[in-house]
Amino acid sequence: MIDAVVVGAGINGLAAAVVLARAGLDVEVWEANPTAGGGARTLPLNEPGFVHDWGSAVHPMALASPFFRAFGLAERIELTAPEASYAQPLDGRHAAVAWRDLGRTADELGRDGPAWRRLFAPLAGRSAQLLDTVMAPMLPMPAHPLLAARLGLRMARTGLPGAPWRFSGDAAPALLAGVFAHSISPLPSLAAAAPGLVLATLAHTVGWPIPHGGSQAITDALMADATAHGARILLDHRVSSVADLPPARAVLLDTSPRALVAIAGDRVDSRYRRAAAHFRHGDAATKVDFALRGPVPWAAHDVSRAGTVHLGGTWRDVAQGEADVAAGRHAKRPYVLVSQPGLVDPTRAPEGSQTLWTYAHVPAGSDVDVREAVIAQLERFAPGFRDQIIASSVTTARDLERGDANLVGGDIATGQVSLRQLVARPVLSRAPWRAGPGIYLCSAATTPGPGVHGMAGFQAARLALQDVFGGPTPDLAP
């Protein structure tokens, strides 16, 4: 019998393997795909010489996550945060920009600048404690209660009807809409406000970094550390049941809750099985990746300085697109998230060319090619974009699930971002990773939810060390 098996070599599964292997345990990782990383893989998708992030591309959590801080990710790979974290173009030649410098952002928002500063300054001033708070269960009490209360107040003021905040112009609400829409849920909503405020706070602190060489660099760093400490990673090994695995004292599953129940069967306790049956997946994304002759010809110049761009227009425009998706319709003008990795990483494309990463929000399970709708949104804010295209490739919502079973229906959050599932993900518990004796869920379907942060794997592995092996959390530094 070996000590531990991890099912799934996504970021959370690999984080769990790192913790367990560094604790001196005998660890195997079983991954269904021929490559590790789940949503953090980098692949050639269209033209030779152009490489694209298959899933996630920009990583606000990579420098801020307690796990990655302990792991020393910034010492292991090259991560660069552009001076402009994200931008929201508006019709005409205008754009709102969230600079890493909060003061500069506020100054450029004019009469809405003081309100923007009041919204984010108290959170940005304690961003590390904010991350510690939101990346742990709320039971029995948040890690930093006063800071949690400040976040809750801001959630109410930006996520309830009549939101956002107290702005008089279009630019500041548009900036909020762009970052809140990451949750793929109707606006305004408390559920979208919670992760949106955290992401926007990070934009003014550590920034929104892009890894050189692609998101695969994060995966490779975790794999290298796990294997250096004795873990064995088995690719192309699909698991349908615990009977497929070698006998182990602990099994950690980087899967959806329903897949966990299907694999672990009666080893999952009854409360957890009920929670898995009621767990809800959200709407989806469809990716469109472009090989370009050169940079995007943004009408507003400062957009070219942002690593991430949110396309959708005003708060009202973005909210309409998200409402269409929630109603099961493909929006005529969808919300489109854009990453411009060439801004900081010249390795993604041949000299003079650019790789452009985009996704559009779509209803769950969509197999629609939304390429033309995405190009139309790009043309709306970057006239002449179409002439820059060398090639493009589409990964539909259904394709995303085929490439990573955790992305059910193309749900890139591995579970609907609702108020209930922010608190009870998938169960309301001080240890939501424990699914049964020796069985742990370590995917983004559990606390703290979506994002490339490794925290679900880290917390599940710590719990397994405590429950099964009676050992402390090991040092994770390089």
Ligand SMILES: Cc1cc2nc3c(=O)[nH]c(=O)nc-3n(C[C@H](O)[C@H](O)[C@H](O)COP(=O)(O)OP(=O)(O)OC[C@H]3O[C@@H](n4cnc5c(N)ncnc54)[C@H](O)[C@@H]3O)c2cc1C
Contents of the next structure:
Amino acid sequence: MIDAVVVGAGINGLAAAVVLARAGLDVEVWEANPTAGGGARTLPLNEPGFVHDWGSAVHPMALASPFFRAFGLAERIELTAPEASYAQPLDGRHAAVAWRDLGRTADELGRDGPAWRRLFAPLAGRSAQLLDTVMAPMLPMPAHPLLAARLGLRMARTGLPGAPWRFSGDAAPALLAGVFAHSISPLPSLAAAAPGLVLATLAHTVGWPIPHGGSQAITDALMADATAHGARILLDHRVSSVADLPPARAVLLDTSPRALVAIAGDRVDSRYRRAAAHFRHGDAATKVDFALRGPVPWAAHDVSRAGTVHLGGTWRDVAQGEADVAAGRHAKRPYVLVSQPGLVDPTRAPEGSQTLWTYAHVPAGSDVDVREAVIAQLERFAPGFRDQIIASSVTTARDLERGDANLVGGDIATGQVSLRQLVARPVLSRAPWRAGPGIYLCSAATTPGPGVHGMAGFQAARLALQDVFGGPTPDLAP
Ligand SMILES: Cc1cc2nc3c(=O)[nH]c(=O)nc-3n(C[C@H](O)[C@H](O)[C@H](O)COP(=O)(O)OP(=O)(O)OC[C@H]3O[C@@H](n4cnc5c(N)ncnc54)[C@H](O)[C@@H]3O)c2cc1C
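Please move on to the form predicted together with the ligand, as the form predicted alone is already shown.
What follows is the whole complex; the chain from before opens it.
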């Protein structure tokens, strides 16, 4: 009998493998795809010489998460945060920019600057503690109760009907809309405000870094560490049942909750089985990746200095696009998330040319090619964009699921980001990773949810060490 099997080599599965292997256990990872990484892979998609992030592109949590801080990711790979974390172009050659420097951001927001500063300064001053709070279960108490209360107050100001309050111009609400829309939920809503405020805070602290070589560099660093400590990673090994696996004292599943039940069957507790049956997947994304002749010709110059660009216009425009998706429609002017990796990483494309990573929000299960709607949004804020295109490729929401079974219907968060599922993911518990005796859920479908932070894998592995092997958490430093 081996000690532990991990099903799925996404960031969380690999984080679990690192922790268990470093604890001296015999660990095997079974991955369905021919390449590891799940939502964090970098692949050639359209034109020779151009590589694209198939899933995640921008990684504030890879610097800030407690797991990656302990793992010393920043010492293992090159991560560069642009001076502008994100930008929101507006019609008429204007743009709002979230600079890493909070003061500069506030100054450029004019009359709304003091309100922006008041919103973020108290969170930015304690951003490590903020991450510790939001990346742990809320039971029995948040890690830093006062900070949690500050976050709650700000969620009310920006997430309740009528929000955001206390801004008089268009620019500050537009900036918030761009970052809140990451959760693919209606605006305003508390579910969008909670992760949005955390991401927006990190924009003014660690920044929103881009890894050299793409998100695959993060996956590769985890694989290298796990295998250096003895873990075996079996690619092209899809698991349908625990009966496929060698007998093991613990099985950790980097899967959706329903897949966990399908694979582990009656080894899953009845409460967890019920929670999996009620677990909801959210709306989706469709990727459009471009190979470009050169940089995007943004009408507002500062947008070219931002690693991430949110396209949609004002708060009202973005909210309309998100409302369409929530109603099951493809928005005429969808919210589009853009990453410009060429700003800091010349390895993605031949000299002088660029890659551009984009996705648009679409209803769950969409198989629609939204390339023209995405190009129209780019042309709106960067006239002449179309002339820069060498090639493009579309990965629909359905294609995303075909490429990674966890992305059910193209749900890139592996579970709807709703208030309920932020707190009970998939169960309300101090230890939501434990699904049954020796069975653990370790994917983005459990606490703390989506993102490249490795925390679900880290926490599930720590729980398995405690429950099954009786050992402490090992040192993870390089
Ligand atoms: C298009 C897109 C853009 C994103 N952008 C960002 C971003 O910019 N920044 C950010 O922080 N996050 C982003 N995310 C979210 C982030 O990538 C994910 O939350 C994170 O990678 C989830 O990691 P995971 O290990 O939980 O699961 P996954 O990455 O989904 O990995 C699960 C792995 O398990 C394997 N697997 C599943 N079932 C089985 C089975 N039965 N047998 C064997 N193997 C199995 C899958 O093949 C996959 O490799 C994005 C995601 C997508 C899809």
